[in-house]
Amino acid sequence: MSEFSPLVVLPLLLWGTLVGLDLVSVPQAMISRPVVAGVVAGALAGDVEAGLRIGVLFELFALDVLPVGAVRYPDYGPATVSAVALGAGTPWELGLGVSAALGLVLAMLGGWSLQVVRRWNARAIQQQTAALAAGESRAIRWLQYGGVLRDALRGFTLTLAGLVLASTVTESVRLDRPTAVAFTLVAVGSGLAAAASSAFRGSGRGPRLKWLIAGLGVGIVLAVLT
């Protein structure tokens, strides 16, 4: 992004916080999906096309993520917002790879932060064991509100850290064109490989695998013809 002004950063920070909340807390309206988070972040940053490209790329990485139970997984929502902030206003072949690198690091940090919040929530529940055993509704409400607040703080902190890193990279990192294009090629290839691995692993060895192969064939033919 060419300029990290408060009029752009503050809406992105708010959007990243909401996206972080959506993953497991509220409202679970799928705004945490990278393609949604990316498009809205792109609109806020003044470059919807960059938001769409980066969102689709991270969607490829996120296809294998199933946010249930105590499963460990990266958090691609706030990471996508920060990646879009970095890539907005830059030619896509030069900015996509660097933005993806930043976003992948943030996604891993986001996964770690989810574990931290879970431990905080577990400690809060332990402290309210007696009240919960007694069926006190106030204790249940405060646990719910506290969990949402902790998750909101997690999303806010993750997005803020990502925007600070994006601003630092914009000001201090200067890649020549061949290197930037190489980063982009690696990012796109990695995303496609991750999506293909997820698709083949999920399809198993039965009829679904045959339909997957047929769909890939039709998609390749259509891509070539168009």
Contents of the next structure:
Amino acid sequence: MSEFSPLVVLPLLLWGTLVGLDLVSVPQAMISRPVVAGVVAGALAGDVEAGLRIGVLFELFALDVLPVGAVRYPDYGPATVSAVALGAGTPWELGLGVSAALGLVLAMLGGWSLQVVRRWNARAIQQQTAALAAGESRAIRWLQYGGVLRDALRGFTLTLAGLVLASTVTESVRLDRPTAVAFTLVAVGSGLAAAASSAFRGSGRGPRLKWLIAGLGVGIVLAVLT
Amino acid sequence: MNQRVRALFRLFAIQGTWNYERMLGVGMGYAAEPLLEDLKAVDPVRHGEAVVRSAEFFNCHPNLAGLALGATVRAEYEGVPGPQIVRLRTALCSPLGSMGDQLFWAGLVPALVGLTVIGVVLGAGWWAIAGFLLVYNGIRIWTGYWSLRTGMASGMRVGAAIGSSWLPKAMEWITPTAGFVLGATVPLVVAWYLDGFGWAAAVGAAGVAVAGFALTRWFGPGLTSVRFALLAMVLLLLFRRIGL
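So that was the form predicted alone. Now I'd like the form predicted together with its partner chain, please.
Shown next: the complete complex, the earlier chain at its head.
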């Protein structure tokens, strides 16, 4: 995005905060999926194509995440929003790689910030141990509101940091065309590796692998025909 | 608003206070509050004990938490001894977590996301995104409603109710479906991104993909796909700097 004006940045900040909240806290409606977060961010930044290209790329990485139990994983939502802000207005062949680099760093930062919020929640609960042991419903309500607020703050801060970084990169990083294209190809190759890894892990070696291979066949036929 | 509807809405925020000590515990307590309101008038002491139990340690898949919530609330109203309710909660953690993870995180979500990506790649754009959100949230809201209703209806017999429900059958076919869809997604995405770059670029991207697939599987959690991508980009910058 060539110009980070308040009219564009404020809606992106709001969207990034909502997307950050959606991942774990509320409402888990899947607006935090990169393909959704990306296309909406693209519309807000005035470049839906960039939103789709970056959203699908991060979706390939996100497919490699299985958020079971207490596993630690990157947060791709606010990262996608910031990456789209950076890539909007640039031909995707040239902007995708650099946007992906920024987004992947932010996704890792987002994963770390989730741990911070979880520890923060635990401290808040420890402070209310007596009230919880006394069965005070009010304490449960306030702990819940506090947890959601902390997560919203996390999403907001992450998106803000991402947009500041995107603005800095726009102003200071200049890549020649071959390097920018090579960056894009590395990003696409890495995303495909993540998606393939996820698909093979999910299918195992039993009969489910046959379904995966059948799907691959159908995909290849469709890719040739379209 | 109806108590069950309030509890259902609160279930959508069940992970709001997720932490490593009580995990979903406080979120469960928050969702249980409307359902336990009537117990306060009947038996205030029992209500206090029920509130304490409702916010203790608990963990399972958020979309199936309604089963545990409904079952324990019904048990509280039926006067089941407290330690037995705690045992029920503990016993439900693993199966509800495992079934929900397999059904949603390893099955439905990858399948629907794969279909959405295929839709985007084939030019459906916003329609694909809207379809994904509508279908996923429709299934999720219905599952939440069904879970709460089934839990409330079965109480301490919730295990048998789960065993005879649609859940085990759905788990059998959802992961192969996800595998099929993901298999179809990958070639279409490859064509979408690499069309127009030429053969040399396609071979380069394929090389990165094969190296990434092999190395991330070889090194396991130590080298995630994100770390591999960033490492590959740093190496690319270094190679460009030395003129390769």
